[in-house]
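This document opens with one chain alone, in structure tokens, the form predicted alone.
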Amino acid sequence: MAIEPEAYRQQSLETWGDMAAGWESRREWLMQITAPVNDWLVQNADPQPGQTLLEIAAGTGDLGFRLAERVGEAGRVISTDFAPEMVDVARRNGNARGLANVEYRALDAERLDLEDESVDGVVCRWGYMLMADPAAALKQSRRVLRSGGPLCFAVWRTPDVNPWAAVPAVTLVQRGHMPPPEPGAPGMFAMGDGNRTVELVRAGGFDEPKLEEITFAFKYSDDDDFWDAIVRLAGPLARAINALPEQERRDTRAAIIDNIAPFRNDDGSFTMPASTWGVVAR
């Protein structure tokens, strides 16, 4: 059955609100692991002093804070997320850094409450593929961008190159705790096909985008560390796991840990490949 967009949006809002505390608690680990993606986005957004930048799906806000350092006191970063709880995390994070040039707002990327041509650049890390209507969100990004301004974003590539997420997801499907993903439905790998990403960006009113593969690895110290990351950070996967009865939750954990055994190192830690598209368009 096809998703009902408004029902999906409400579920997504609740899910990422629930994840906010976990993202805050594991922020430093997550930022260290995913640093190559933030580096790529900052380099390609190329923020200049005095500019105004918009970050969509900002989460803990760390990517936007790097932009804020680049635009300086005369510039501004609008740090936004769909979930107010995530906005609160970013605000606490930014206040702790003493940043005065960041504005925090809960905004729906599909219906941006911003003026036309009001920002010099838009960045989004792992947000568009989770949206009910990414085409609408991309059109909104185009609308608020000033002429020539860059759109820089990241979306996950396909499951086969992202076992850190694909293995738990497949295990949950096999055990009947999640339905198989429907083609075209929003989700972690919804924009994994580069051709579909190009089509969506062009339909949003942008010129031909540039796609670049960015690879890195998730590293977990042991079974408990991997499990903690999944149940605190992994959105719909975490929601499905956390809703299970206690015994089935333990059994599901055992099945997932068993399935990621090929990625276990001699010391009991795990190293799991990850791959994302970096996309830039104007």
Ligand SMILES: C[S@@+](CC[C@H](N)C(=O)[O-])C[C@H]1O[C@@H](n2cnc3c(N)ncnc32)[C@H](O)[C@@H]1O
Contents of the next structure:
Amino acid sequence: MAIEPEAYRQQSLETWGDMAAGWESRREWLMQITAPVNDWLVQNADPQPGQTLLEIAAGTGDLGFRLAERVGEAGRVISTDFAPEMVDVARRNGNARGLANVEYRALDAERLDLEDESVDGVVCRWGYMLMADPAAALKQSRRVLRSGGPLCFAVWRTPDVNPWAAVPAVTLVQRGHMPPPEPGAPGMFAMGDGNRTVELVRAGGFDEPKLEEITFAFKYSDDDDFWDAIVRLAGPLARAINALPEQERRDTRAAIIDNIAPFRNDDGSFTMPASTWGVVAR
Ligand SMILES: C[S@@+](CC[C@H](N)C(=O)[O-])C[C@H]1O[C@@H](n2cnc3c(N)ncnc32)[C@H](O)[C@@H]1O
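Can I have the other form now, the form predicted in complex with this ligand, not the form predicted alone?
Next comes the full complex, and the chain you just saw is listed first.
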């Protein structure tokens, strides 16, 4: 790996801490659009009353809350994220729903501070591909899972089927604001190749995983809405944009909006395809 893992972890922690307010502000929009992914993960995790389930890289916590409703009062969900600011967002969100069976913890998925074989299932949406060492994180997930319990997670497929993120990323690289992605380095598309994802899951100690493609579309009402979503949600892309001087930031925005023109509808809104792997392993 060309990155220095500890430096990457520190930068990633800062980036996602900075993103927490944006994720809180666009939470309802995001959860509505991405509902097919959470539906798939909940269905495959198949939570049962009384179980203890772990959510990794939970962000606003919404996936875990679906599980909390299913495991009931006798069960428990441990909602975790390495960014304390994200854990605070999840806690506020869970408390507003009156959920009493959720425990919130700031935990790094690569070094889980949890007992061996202490949970009945693990879920993670769009987390593992961002980690410096996804195989280490998957080993940790395996370690805390009771025998036979499911690991269900989502990772983005390749850039060609995810223009909503690929077009801004390519534009930022072309303008010299981000380095081109290194093969094998962590990032949004680091587990887009299904074969690599299978290898990583097996290296984590799981049996042959099942991979399924889940597609949906991001919808943005206009240019401002698209831009707002990128700068509030898109982790490393947002970090690069937010660091630009004012004029270059405006020019970069204009270039990105030009490049997404093929996805513009007659009313000025945008519909941009998205595709993710749903993965289940035991
Ligand atoms: C793209 S967001 C996804 C949030 C949420 N799972 C969702 O799908 O709505 C990625 C999340 O992964 C978290 N994350 C990244 N690396 C992590 C790590 N090593 N351990 C735990 N959480 C991590 C970030 O803090 C962030 O909340």
